[in-house]
Structure formats: structure tokens, C-alpha cells
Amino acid sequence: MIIAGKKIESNDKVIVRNPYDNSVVGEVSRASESDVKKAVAAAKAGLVKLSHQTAYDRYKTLMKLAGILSQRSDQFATTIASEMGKTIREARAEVSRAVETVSWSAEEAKRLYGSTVPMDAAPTGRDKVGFYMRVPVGIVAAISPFNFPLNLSLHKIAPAYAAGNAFILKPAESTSMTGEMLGQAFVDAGAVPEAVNVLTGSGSKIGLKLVTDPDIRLITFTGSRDVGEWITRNAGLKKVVMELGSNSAVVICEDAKPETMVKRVALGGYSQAGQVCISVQRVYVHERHFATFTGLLREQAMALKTGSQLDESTDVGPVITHNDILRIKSWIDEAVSHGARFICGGDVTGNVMTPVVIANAQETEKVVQDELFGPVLVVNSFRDDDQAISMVNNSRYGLQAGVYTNDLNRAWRYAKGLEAGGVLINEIPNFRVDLMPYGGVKESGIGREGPRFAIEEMTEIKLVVFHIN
């Protein structure tokens, strides 16, 4: 772990293992509640030092960080793949995206604009001049998930630093090494040391202390809906930004050509073994194309190579834990026992599952209603657009959704009708560029990420009024 920019060692260790073969990747120190207290004290001192820096100072630090990430890309990619289980090709792509996230955050450090307020538009505003500016919210606690341990951490802490906030990063326990490496890269880039804190280890051990500390002014969290609700119930009077997952759907409309998008849909469902918040999980296909699309999807799924994530030729690596494998299998078995049609996949070797396609699952099944987070696609048919919109919206989640159609009027109808933070036309729902506003509605979250939009969450508006005689 890192406190006040310095690596801290303890006798209590987290052993990080490769989910493919359970081999030891490395170890890091496990943070305690006393370490939370030390990190908060350091962050308070870091805030004072940051207040003396200019926006350009913060910009330079973040641009240097982007350069360091590029220089160390192979090290980061290998560590991410070894800890998390995504393929080495996917890990390299994550590092590349992370460099962009930092670079955009650096640019946003120079764009903390305010605005004038027309005080004399009010009857009592004569001789008053007003304006507002954006100021740092304070200490940001960033709790990041295992599936994008570098880029999603940076979506939290890079905008936080750009806006002048100190941060405490709590990475997922299973990807602690990446979190610690990222903290060291911040220090090496010349960040204010006290503003850089990384607490590795178990969230169950330090989570309550971190979440309830009154000196922490904002919690930004990516993870499960249940943990997100627990955080909001315990956080007290502080801001929260929550990205809580989804069971993302894609709709294949009557006028679409299924053969042109089936490969893309398969990629959306099986990349990172389906362990992406916006992975394609539900596929709604117009009944005219249902048989054709299902057959083509089966071919795509069966053509993907599973195995070690460090093998350059692997398409689908391991699921993060064997307990998750057992959960995924139980959900599939339950749906099939209730009438769903099992089409292909589901063979398990260790923590690796071959890509699964099931069809005609009841809309009440877990594989449809809950976040599956595994290499499974559920394909159901629909009669018309009203039914498809209703089926997609029949969910407590609403992060992103995709729609394939060549009809502009139909596309607009879906864009307006779908309950999601993002609607992507002729694209899968797990498409994301890192500068866009990203977040969900309903129980998929609160607030938005993307450097510009995260900075809006991580700043407060300060009003200044002058009385001019």
C-alpha cells in the first residue's frame, strides 16, 4: 500500500493469485483501520499543498503520468492479465485506454470554468456583481473493481487530481498489485505525495472505516448494486458517484441484417469472459431473424479459443473465481430447467468456461434479470418494437443498451424509449470511449464518469458576490 506517497509494508499480506491456474502472482500489504486514519490525515495535508498549485501544475503532472504509463505498458498489461484473467491482448488495450483517460483528465485540469451571474436581474440585485467558480470537493475515496483495475481506477483518481483533490484509492483485493503500481506511477510523475494514497486489501476489513470517515467528501465506486447501496446507506453527508452494473441488452430489429452484426454481439458478450459492467447479456432478436441469428451466434461462440489469458491466441480467459463459475452454472441450469433451450458451451476447466448461448429463457430468470458477469448470452425473440422496448426496460438496471436498425425513425424511437444512461445505435452496449459521459439510470448508478463529467461531480460551486458602490 501507499500512504502519503510512500510504500508501506506490513506483516499482514494479501496473496494475489492467477485465476487461470491459482499460481501466486505476488503479494502486497493488507491495510488496517489505522492505515485508513493515516491515509486520511495524509490526504488532508495533501489538499493544503494542492491548493498552492496551479491548474497547469496539475496538468503537467498528469501528462507526465500518461508518459510513465506508456513506458511501463508491458509491465502493467502483464500484471493486469495475471491478476484479473483478461487476455493479454485485452490487457494491452486497457493500458492504452488508461493513457487516454489520464491525458483527457490533464486537459480538463485547464477547463475548470465558472460563470458570471446577472445579479441585477433580481429586484434587490442593484450594485451587485456575481460569479461562481469550481473548487475541489476535498478528499476523494475511489473504490475500484477488479475487471478494469487500471483504467477504471484512473477514471476516478485522475479527474480527482485534475480538479485539485487528494485521493485514497481502494483497489479490488484480487487486483491489488495493479493499484499499488498505479499509485507509485503517480508519485514518480511528481504528484503531491500526501495527495496519493492506495489502501490494498480487503474491503470488508476497512470498508466501513473508509466510507464513514467525515473528512472524506466524495466516494466514487464501481461494483455491485448491493455494495453500492450499502455504501450510500453508510456514507453520511458526503457526495457519492455510483456505477453499479447492468444486464445490458442489444436489440436486433426487423430491418437489420443479422449476419452483419453477430460477430460484434459475440465480442460484446464474451470479451473478458463477460466480466464487464456493460457486457452484452440479453439479446432480443426480431422473430423474423431469430433462427438465423441464433445459428450464426452458435458458430461464433464455438469458434472462440479458451485457455490461459497469457497465451496470445486466447480469446476467452478465466472467470475471476471458481465460486463465480459455480454461480453462473447454477443460473444456467435453473433457466434450462424452466424451459430455456441450451444451445452450446458451458464446459468448465478450472475457472475457464466455454462461451454459452441459451435461448427462450423466461424473462423472470436470473440469467435475464440479474447481472450475470460471465461468458453467457441469452437470446430471446420479440414481435414488434413496443414489445422489445418493454422487454429491455423490464429490469432494475439501465446502464447502456444497443439497437441495430437501418430505420432512422425506429432508431429515434428506441433512443427515446429505452431506459438507459446510454443508447447506442448500430453498436453493442459495451462500446465506450473514455471521454464520453458514462453512467446509468435506475439501479445502475448515480452520477457520471468521463473526465469532464467526473470533474463536475468532484467539484463544488463557490459563489462570489461583490457590492459595488
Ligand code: NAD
Contents of the next structure:
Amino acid sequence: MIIAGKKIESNDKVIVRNPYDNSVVGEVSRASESDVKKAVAAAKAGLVKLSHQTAYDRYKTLMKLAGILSQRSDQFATTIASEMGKTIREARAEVSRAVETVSWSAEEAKRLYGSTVPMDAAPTGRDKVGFYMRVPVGIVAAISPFNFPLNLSLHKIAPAYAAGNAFILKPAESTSMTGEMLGQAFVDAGAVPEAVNVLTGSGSKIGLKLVTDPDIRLITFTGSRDVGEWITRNAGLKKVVMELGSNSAVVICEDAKPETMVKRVALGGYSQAGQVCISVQRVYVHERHFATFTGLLREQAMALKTGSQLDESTDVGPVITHNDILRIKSWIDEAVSHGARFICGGDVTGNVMTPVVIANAQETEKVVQDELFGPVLVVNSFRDDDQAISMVNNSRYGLQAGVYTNDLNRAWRYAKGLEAGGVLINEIPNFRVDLMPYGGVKESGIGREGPRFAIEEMTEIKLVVFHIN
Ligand code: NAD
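For comparison with the form predicted on its own, please write out the form predicted together with nicotinamide-adenine-dinucleotide.
Every chain and every other molecule in the complex is listed next, the one we just looked at coming first.
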């Protein structure tokens, strides 16, 4: 754990394990409620120091951080893969994206624009001159998930710092080591030490203390729907940004050619063993292509190599815990017992599951309605576009959706009709570049990430009015 930029050790340890073979990756200290108090006190002091820095100072620190992450990319990638379970190739890609996220955030430090306000356009506005500027919200608590421990933590703390906020990062317990390494990299980049705090350990142990602290002015959370709802209920009068779960869908329309996108759909379902918030989970295929598509998808799924995530040739590594394996299996069994067709996969070795395809699951099944977060694709057919739109929208979630069509009018109809934070035409919902506005509607979240958009959430508008005559 890191408080006021310094590494702090306690006797209470979290042992971080590799989800593939349960071997020990390392250990970190488990934060207590009194550490929350210390981190908040440090962050308060950090805020004062940060207020004496210029936007250019913060830009330089973040650019230096980007350089440090690049230099340490092998170390970060190995740690991410070892503790999270994504393949080493996926972990390297995460580190590259993280460098971009920090660089975009650094640039945004230079773009904290305000505006003049035409005060005299109001009947009582004579002799008034007004303008507003953006000021930091204050202390930001950033609570991040296990599945992108570096890049999704940075989507919070890099824009927070760019805007002049002090932060307290609470990484997921299973990926604590990446969180601590990230805090250290911030300190090494020359950040104001007191503004850098990383509380490793269990969310349930320090969660209430952290989210109810009145000095924390914004909680930016990425994680599951239920924890997000609990935080929102307990946060009190402060801002919350919620990046929650999904059961993302892709639609293969009548005019599309299944053979051109089936490989991409498989990638969307099985990368990171399906543990991506915008993983393809539901595939809606026009009835004309249904048999061809499911046959091709089966071939793709069966061709993927499962195994240790640290092996360069592995395509699909482990799921984070064995309980998740049991949960995923029970959802599949339930759907099949109600008439879904089991097509392939589902062999389990330890925490690794071979990629699953199931078809014709009822729309009420958990595999359709809830977030699966495992290597499973559920393929159903539709007759016409109205039916496909209503099937995609028949969900409490709405993060991103993909549509394959070459018909411009049809594409526009889906773009307008789908309830999602992002609609991708001729692309799977997994696609994300780190500068774009990203977030969900309905129970997928509140607010947007992407440095430019996160900074809007992490600043307040301050109005200044002069009476001049
Ligand atoms: P999780 O909700 O179990 O945990 C997320 C974080 O919350 C962790 O740091 C955890 O320690 C902390 N936490 C748990 N209980 C807490 C409490 N009571 N108070 C404060 N903090 C608490 O989620 P996870 O399993 O780490 O991640 C998977 C979930 O994250 C999936 O639902 C996935 O869709 C979602 N996710 C969403 C996005 C997005 O951008 N929308 C991105 C990635 C992951």
C-alpha cells in the first residue's frame, strides 16, 4: 500500500495468487480503516501542494509517467498476466494502451477551458461580467476492477491528476500488485507524493469508510453492478461515476456475410476468457445465416488454444476464480435443461474452460440476461431488424453493441434504436480506443470515461461574476 507517496507495510497481508495454478505471485499489505483516514489526510495535504502547480507541471509529470510505464512494460505485463490470468499477449496490449491513456490525460491537463457568460443578456445583468473556469473536485477515490488492473486504474487516476485532484486508488484485491506498482510509478514520475495513495486489500473491509468519507468529493468506480449500486447508495452527497457490467450483443444482419466476421466475433467472446465488460455475450444472427454462422463459430471456438496465460501460444487463459467456473457452468446447464442447444466447449481443467457456444437459449435465461464474464457465446436467431433491436434492448444493461451490415439505412436505424452507450457498425462491441467517450446507459453505469470526458466529471465549474461600471 502507498500513503502520501510512501510504501507502507502492515502485518496483515494479502497473498496474491496466479489463477491458473494457484501459485503465489506475491504479497501486499491489507489496508485497514485507519489507513483510509491516513490516506484522506495525506490527500488533503496533496491537494494544497497541487494547487501551487501549473497545468504544465501536471502535464510534465504525466508524460514522465508514460515514459516510466513504457520502460517497465515487461514487468507490468508479467505481473498483470500472472495475477489476473489474461494471456501475456493481452497483458502487453494493456500496457501499451495504458501508456496512451496517460499521454491523452497529460494532453487534457492543457485543455481545462472555461467560457465567458453573456450576463447582460438577462434583464438584470447590466454591468455584470461573468465567466466560468474548471477547478478540481478535490479528493478522488478510484475503485478499480481486476480485469484491466493497469489501464482501468489509469482511466481514473490519470485524468484525476491532470485536473489537479489528489487520489486514493483502491485496486481489486486479486490484482493488488499491479495497483501498488502503478502508485510507485506515479511517485517515481515526480508527482506530488501526498496526492498519490493506493489502498490495497479488500473492498468490503474498507469500502464503507472510504465511500462515506465526506472529504472525498468523487468516487469513480469500475466493477460489478451490485457493488456499484451499493456504493451509490452509501456515497451520500458526492459525485459518483459508475462503469458497470454488461451482457453486450452483436447483431449479424441479413445482408452481412458471416464468414467475414466470425473470427472477430469469436475474439470478442473469448479474449481474456470473456472477462471484459464489453465482451460479446449475445450474438443475434439473421435466420438466413444462422446455421452457417453457428457452424463457422464452432470451428473458430474449437481452434483456440487454452492453457497457461504465460505461454506465448495460449489464446484463452483461466477465469479469475474456481467459483466463477462453477457459476458459469451452472448457468449453461440451466439454459440447456430448458432447451438451449449445446454446441461445443465447456471442458474444465482447474480454472480454464474451453470456449463454449450455445444456441437457442430462451431470452429469460441467466446466460442471456445476466453478465456471464466467462468464455461463452450465446447465439440466437431473429427474423427482422425490429425484432433484433428489441432483443438487444431486452436487457437491464447497455454498454456497447455491435451491428454487422453494409446497408447504410439499416445501420442508422440500429444506431438510433439500440440502447447503449456506444453502437459500433461493422465492429464487435469490444472495440475501444482510450480517447473515446466510454460508458453505459441503464444499469451499465453513470457518466463517461476517456480522459477528456473523465476530466469533465472530475472538475467543477466555478463561476466568477464582476460588477463593473
Ligand atoms: P467487483 O465489483 O467485484 O470489484 C470492483 C472493485 O470494487 C474492487 O476493487 C473491489 O475490491 C471493490 N469493492 C468490492 N466491494 C466493495 C465495497 N463494499 N466498497 C468499496 N469497494 C468495493 O468487480 P470485479 O469482479 O473486480 O470486476 C468485474 C466487473 O467489473 C464486471 O461486472 C465488469 O463488467 C465490470 N467492469 C466494467 C467496466 C466498464 O468500464 N463498464 C470495465 C471493466 C469491468
